[in-house]
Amino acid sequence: MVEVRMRQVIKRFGPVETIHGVDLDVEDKEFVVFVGPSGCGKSTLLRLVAGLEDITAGDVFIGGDKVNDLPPAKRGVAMVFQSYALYPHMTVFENMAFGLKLAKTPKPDIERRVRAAAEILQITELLDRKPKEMSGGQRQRVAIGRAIVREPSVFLFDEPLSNLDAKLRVQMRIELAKLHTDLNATMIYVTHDQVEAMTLADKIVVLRDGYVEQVGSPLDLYRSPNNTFVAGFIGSPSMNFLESTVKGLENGSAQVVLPGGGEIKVNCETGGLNAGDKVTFGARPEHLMESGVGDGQIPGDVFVVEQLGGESYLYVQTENKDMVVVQAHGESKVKRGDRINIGLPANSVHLFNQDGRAVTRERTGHPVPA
């Protein structure tokens, strides 16, 4: 059992506090992704686990042992960085074996570990090549292989795919997911790309300005974001936000005014709401209906149509001059300049109060766009 526990972890660089009292549990064999915008503290938090940065306050435990004062080599972790950092004059085999040689690992063990890692990563035929003779994706596999041969308790990845092109990133995401299954290991992965987070993670940790905003499974964060920051960060394209007003309240529901004068009844906990309150109305592009079918409608003019083959994105300007993105079928006949009514299924609507916190909803299901 190799869990990673963080208890009230704080990091300061001089007088500036960048990590603010983080409490977090990474369970044995779990794939956890730290996600957030640049500068949110995700890489710093990973480096605190690795021992590459000193903790200012709080504790980090790996496998039940407190590791605050242990050097990186003694923590049982292996880290893969954004940069491949391969030795150009060494072959793939020599690059993967280098750390083991420094640790005076017996040659038969080195041979076994390197070849086993190469087989997992499907780079056996590359072992005699040098880095300049390989593609970026192959070099990243070698960097991952260098971590695998150490047989660590925990793998740490710091944006390992950010140097790859879009197509190769998709391929490597699939390979990393398979690698997690094959190794059955605990992994912590840092990225600013929420698509990577959604496709790889068992659990996502959303960070902003050194604070943990929300922790949960990808679908938990997608369906029930705690606030507008998480709601806007998780999901691609991001959630549409519109300023609105509560017209009236009933037991377990709020009547909300829509742009254009329409209304929609949203099932939610109304304890913190009052008639006349300003709220932020949220709806994801994939839950909106270009046909106008739904429990409420928003009229608007189509400003741009992005046709991507299997799907289209309609950029619609409402009467309030807000831009709403609607995911439509790839064969949609809607054209730029058309006026449409956007349909809203009530059970897909999110409400946020004036502080940006989510109003808890009561829903029976999640809609599937027509």
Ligand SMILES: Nc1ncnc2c1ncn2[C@@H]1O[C@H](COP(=O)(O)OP(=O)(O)OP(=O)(O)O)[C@@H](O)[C@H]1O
Second form
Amino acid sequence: MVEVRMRQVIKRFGPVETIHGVDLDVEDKEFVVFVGPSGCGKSTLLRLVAGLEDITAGDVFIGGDKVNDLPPAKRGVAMVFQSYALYPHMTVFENMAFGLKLAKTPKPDIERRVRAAAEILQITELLDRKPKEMSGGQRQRVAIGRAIVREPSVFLFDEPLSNLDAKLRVQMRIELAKLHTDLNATMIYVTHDQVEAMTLADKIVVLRDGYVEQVGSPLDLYRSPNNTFVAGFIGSPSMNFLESTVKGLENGSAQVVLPGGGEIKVNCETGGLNAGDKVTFGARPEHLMESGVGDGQIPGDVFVVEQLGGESYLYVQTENKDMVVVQAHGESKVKRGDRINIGLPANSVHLFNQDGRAVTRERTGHPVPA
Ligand SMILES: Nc1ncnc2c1ncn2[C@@H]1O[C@H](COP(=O)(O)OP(=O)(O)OP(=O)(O)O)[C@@H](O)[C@H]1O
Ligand SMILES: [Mg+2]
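Right, and the form predicted in complex with the named molecule of this protein, after the form predicted alone?
All chains and molecules follow, beginning with the one already shown.
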């Protein structure tokens, strides 16, 4: 059992505190993704697990053992970085074998482990090459191979795919998911790419400014974001936010006045709300309808149509000059300059109070067909 636990972990660089008392559980064999904007503390948190940074206060446990004072090599972790950090003068084989050699692993063992890792990563035919004779994707495989041969109980990845082009990223992403299944190991993966987070994670940890904003499965976060930050970060294109007003409250629902004067009744926790309150209304592009059908409408003018083939994105300016993105079918006939009535399905929209906290309960994700 190799779970990773953080308890009230604080990190200061000099006088500046960058991680503010983080509690976190990574379960055995779980694939956990740290996601958040640049500078939020993803790498720092990962480096604290790896032992590459000292924690200022709190505790880190790996497999039940407190590792605060253990050096990186004794923690049973292996880290893969964005920069592949390969030795240029060594062959692929030598690069992958280097750590094992240092640890005085017997030669036949080294040979077996390197060949097995190369097999998994499909780089066996590259074992005699030098890094400069390989593509970025191949180099990243070698960097991952170097981690695999150490047979760590926890893999730590810091944006390992960021230097690859878009197509290769998608391919490597799928291979990483497969690798997780094949190796059956605990993995912590840092990225600022929410699509990577959604597709790879068993559990996503959303960070902001050194605080954990929310932890949950990809669909939990998609359906029930705690606040506007998580709501805007998870999902692509981002959720639309519109400043709206509570007109009235009933037991378990709020009547909300939308920009443009339309109204919609939204099921929510009404406890902290009052009639007249400003609220943020949230709706994902994929839940909006160009046709105007739905439980509420917002009129607006289409100013850009992005046709991706399978789907189209309509950029619509409302009467209040808000911009709303609507995901439409690829065959949509809507053109730039058209006036449309955006349809809102009440069961998949979100409401946030003035502090940005969600007041809606779990959403269904997608509108239930009428
Ligand atoms: N060695 C250091 N000395 C001082 N401040 C640091 C150090 N390392 C990181 N920081 C600060 O800690 C904060 C978190 O940095 P970190 O590298 O963890 O962010 P990140 O989420 O990984 O960002 P990115 O997506 O850009 O990689 C930042 O404000 C950064 O400037
Ligand atoms: Mg980083």
